[in-house]
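What follows is one chain in structure tokens, specifically the form predicted on its own.
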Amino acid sequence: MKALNYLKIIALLLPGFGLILFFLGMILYVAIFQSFGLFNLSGEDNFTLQYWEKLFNRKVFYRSVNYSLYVGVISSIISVALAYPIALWLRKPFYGSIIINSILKAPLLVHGLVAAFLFVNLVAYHGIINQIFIFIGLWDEPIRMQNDKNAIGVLILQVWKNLPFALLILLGSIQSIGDDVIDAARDLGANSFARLKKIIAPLTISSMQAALIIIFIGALADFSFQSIAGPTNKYSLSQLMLYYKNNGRWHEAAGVGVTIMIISFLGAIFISYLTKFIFFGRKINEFK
């Protein structure tokens, strides 16, 4: 009876999900084994390791992915960081609350390529910021805040953008959790710090990781952002590739792009196993 019940399911999500799954499939099929020198676009197929070879013995590929392991990080640690008390904030309602939300999420609306744009307006040379605090008299010419070489504006927009979808998250999951779990354990003695440690958090668990995992993934592979905003002397992964792709070196742009899967894999591996560990691990070893 069960096998037939698992049956019915894997049938009503074949054509959707089976869909994708194909799609992504041959897609990854393709870029792997480009990356070792099939599916040649302008000559003959020939397995081989060269193109990997070439790319573990450049130095720009190992910064380009300590650079883009840097920005997926810190962006997403904040964006959740910064989204987490705004949606303990905004968990039960409150005159105004319903425009705050819709303020704080008006991001998603705009394209990234757009904000990116709107932010070199506000931090270039002549830039909205420089010409503010030059009117007011906080210094008397033009700083240089574009492209800075910690990828502060970077971060800035990637926060911007990805805070928004964080507070999506996590403002559902927290507003899930029933008003009599937290009075029950109100009632028993434990403070707000106690009930936001042992009740909130842990039954958020897995939306908090929902939103570190997809905004590491999306931090990780950016390239619009980094493209206008980002550091002139540093390459992400994604501006990587499209450096190989524009000159026709076809496998070792498969290989960027696989190792930009392979990270974000490994990536969502383990936030999933740390952030367990940081919530659950202490109460399992006592537990053993």
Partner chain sequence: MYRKILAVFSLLSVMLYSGFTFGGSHNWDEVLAEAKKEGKVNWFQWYLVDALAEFIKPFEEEYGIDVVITQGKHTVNIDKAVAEMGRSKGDIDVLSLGFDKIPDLNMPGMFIKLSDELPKDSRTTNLAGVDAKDYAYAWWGNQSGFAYDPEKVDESKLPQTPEEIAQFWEANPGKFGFNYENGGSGPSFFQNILRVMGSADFTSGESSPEKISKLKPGIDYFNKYADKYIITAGNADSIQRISDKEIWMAPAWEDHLAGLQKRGEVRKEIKMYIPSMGMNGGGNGVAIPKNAPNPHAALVFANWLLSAETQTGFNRDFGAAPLHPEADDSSALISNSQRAYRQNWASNPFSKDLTDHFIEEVMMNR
The other form holds:
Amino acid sequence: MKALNYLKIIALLLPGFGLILFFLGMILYVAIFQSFGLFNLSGEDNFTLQYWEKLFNRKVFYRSVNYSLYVGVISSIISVALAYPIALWLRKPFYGSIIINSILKAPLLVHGLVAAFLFVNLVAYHGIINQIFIFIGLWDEPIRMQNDKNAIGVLILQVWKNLPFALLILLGSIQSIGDDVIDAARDLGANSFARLKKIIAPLTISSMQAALIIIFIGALADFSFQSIAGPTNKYSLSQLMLYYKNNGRWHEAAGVGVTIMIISFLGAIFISYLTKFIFFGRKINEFK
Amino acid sequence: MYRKILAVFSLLSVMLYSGFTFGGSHNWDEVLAEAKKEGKVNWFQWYLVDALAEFIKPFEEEYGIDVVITQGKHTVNIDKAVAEMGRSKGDIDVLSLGFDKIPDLNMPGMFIKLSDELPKDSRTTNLAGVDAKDYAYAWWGNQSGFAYDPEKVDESKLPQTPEEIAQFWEANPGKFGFNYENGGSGPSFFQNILRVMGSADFTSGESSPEKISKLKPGIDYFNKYADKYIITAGNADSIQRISDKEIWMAPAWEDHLAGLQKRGEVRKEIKMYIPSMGMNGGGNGVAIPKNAPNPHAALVFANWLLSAETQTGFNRDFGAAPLHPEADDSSALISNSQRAYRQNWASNPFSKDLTDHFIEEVMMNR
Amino acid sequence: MNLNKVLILLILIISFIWLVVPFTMAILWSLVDPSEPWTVDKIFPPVMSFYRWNYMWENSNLKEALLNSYILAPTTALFCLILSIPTSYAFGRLNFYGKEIAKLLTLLPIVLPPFVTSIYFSSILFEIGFQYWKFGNVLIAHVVLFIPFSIRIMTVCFEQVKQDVIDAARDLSASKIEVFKTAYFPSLKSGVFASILIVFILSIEEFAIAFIIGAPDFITIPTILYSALGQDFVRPNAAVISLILVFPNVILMIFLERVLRSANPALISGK
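Having seen the form predicted on its own, I'd like the form predicted in complex with the partner chain now, please.
Now the full complex is given, and it begins with the chain already shown.
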């Protein structure tokens, strides 16, 4: 009976999880081994740690790690922090809520590269913002805002693109909480904060984690926003990987690729625990 | 279903023809006839794609061969060719590639020897210090220099040496920009500064920590004036910023600027020169992979690209330096007297180590 | 109610800056005539015409790319959804050894950098003898790459199905279909649309796979966009391509809003 049960689970996992494991397992295998000098495309295979050593000896590597973490953490937190209250607000339909919903979700359907292009048009030396401020007389001459050093441009783009994404995920789970549950809590005398803490937060924590993790990983591995609107004195990890790859240095590129994967995994685990901790404190087990 | 049948047929035809496709014994008329039958050629090219699609229309009309220009980044195109090496039939008929990439590639393994297949003509296979040994021919010549806004810059005192450039930076802070990625105009600039100021030997590709340490004077120079110049996002961004009057001077490619001006993308007043300290010149070649799906059409198209008439056209319409001795180059941005200042790209692995070192010691300190 | 009005007004103002201004700028840029460039000292383009629109429509592969992308993306979304349901059911409703690890491993495709993935992917596809059917190749790659999103979303939905409702339905000896209707359906419905929408969008946007595996026979929107915004960046041409690409999305948005509205459980139940 038990064996039958396991067979059933394996059969269930096969089309989705199995598919991923098959293809990505192979790719991962090649990438990891390549970072150790194997799968050499232009010479002898040779197991060595020298490529990792080279990476760890370079400023550019640490700077990229820091920078990508910065973009990943800030964009995921801001996107979800903005989306959560909006999702709560839109939980029950009201006059105009459909329009608000559509407007907020519109950026989802604008291609990321188009968004970057539109944004650069605004902040460019010749862009509308500069023109308006000069017209008003606030600025004497245009100010250079494109490719700013603190990557505010990239963060704005990430939030622009990811806020609707977070909203989509959060709204779905918030709306599926039945009114009866919330009414019951109200009848029992819970005020709105208690309802949020005791009912809504626990029931939406998985979607919140999903949103945080997906946005974090996406922003961490960002290439297009960074290359169009990002600071010119920093590489994001993807950019660094491409830089190595474009120079035919596959082993170092693979090393950076593996780094992105490791950080993404650790980040996903960290986010899961942190959100649980913040919402439940030490009472994680009580709720399960 | 149609696609499947097509796939089976193409597989069969490859099996039948393999080993015979590029036999080299058939004459050019046969090649032309076969090419017409193939009717199509896939050209992997990474810049000016839309403009070139218009430019090659006369070829399509004359030979009845459709040219499909595929859009994609330079390095991605090359990666694709490398990834497809093992297949009996690839996707690429004609591949454009920068001459600076050629030393890194297994040319005899990937491409056919063009001199065995094309009719006799004068072509360039040795360019910018790279000998492609007839596996690739140059079809596009380019030269980097400084683009400048004559409204703002005194044309009688254009900076020629690192010292004069530093003076220009001091006098006009934030008005000079260059890129270190997305195109080679900026790298041409810092490579030449490092060459002129340091004592490393740029003629050999050999690299060692001692040789890299000889670049120090140039590295110090960039760090000393770090707040006087700006870093742009790429070749196109540099020129765009001059056109927007944000900056006054930036390294650029001659053909790129000429093309943008001819198509009304940037101001026509922008001019260009090569400083006497030297800037790199180079070119792009075409090569035909051994597993080209339309091998005959590929040959006919390559032959047309490299002809004197087409080369004249590239100079006239795009400002590229012609590579056929009989082509006409009367409409160039840079005067002939300055062409003597042309330098070749440093070879690898030195060139890669130099770029790494520059990014590490200059860019990462910004 | 008043607070709502203020908030609505605020959102409308923000979205004006958020959406209307950037697109107006793009429209102006697309109308710049090649005879004279638009420089910083001029508020409006000096010469305006539809030249760029004609030129880009005639001289680029836009039409083909639009068709390809809009066939590929919904197909990918559908496959991802169908294939993800069994796994999500196992993740959301069953308990087994190693579930948490398996859940984490499903995120693999998201964390792998796309360019590396696509290069190894094409060689794997070649190894299994599947390289000639370009559409199929890109489709498989997209499904593998984006199925984690479907699994994640559908798992959440399965988790939200209330056991007491299932039990209650069973106690009332409801048939399997009725159990599904009352217990599963309300939770799953919004997830199905969220999954389809997200995978659709991701597939429309994907570049690395589409180019390395698909080119030259199979061109998608991002392939074209990438070259217009990258090496060859010419602002007016990029503006034309951007606007042409956004237009079908606007129509799609209106359509999807309708579907999503009908799928909103709160609206259906009338509460």
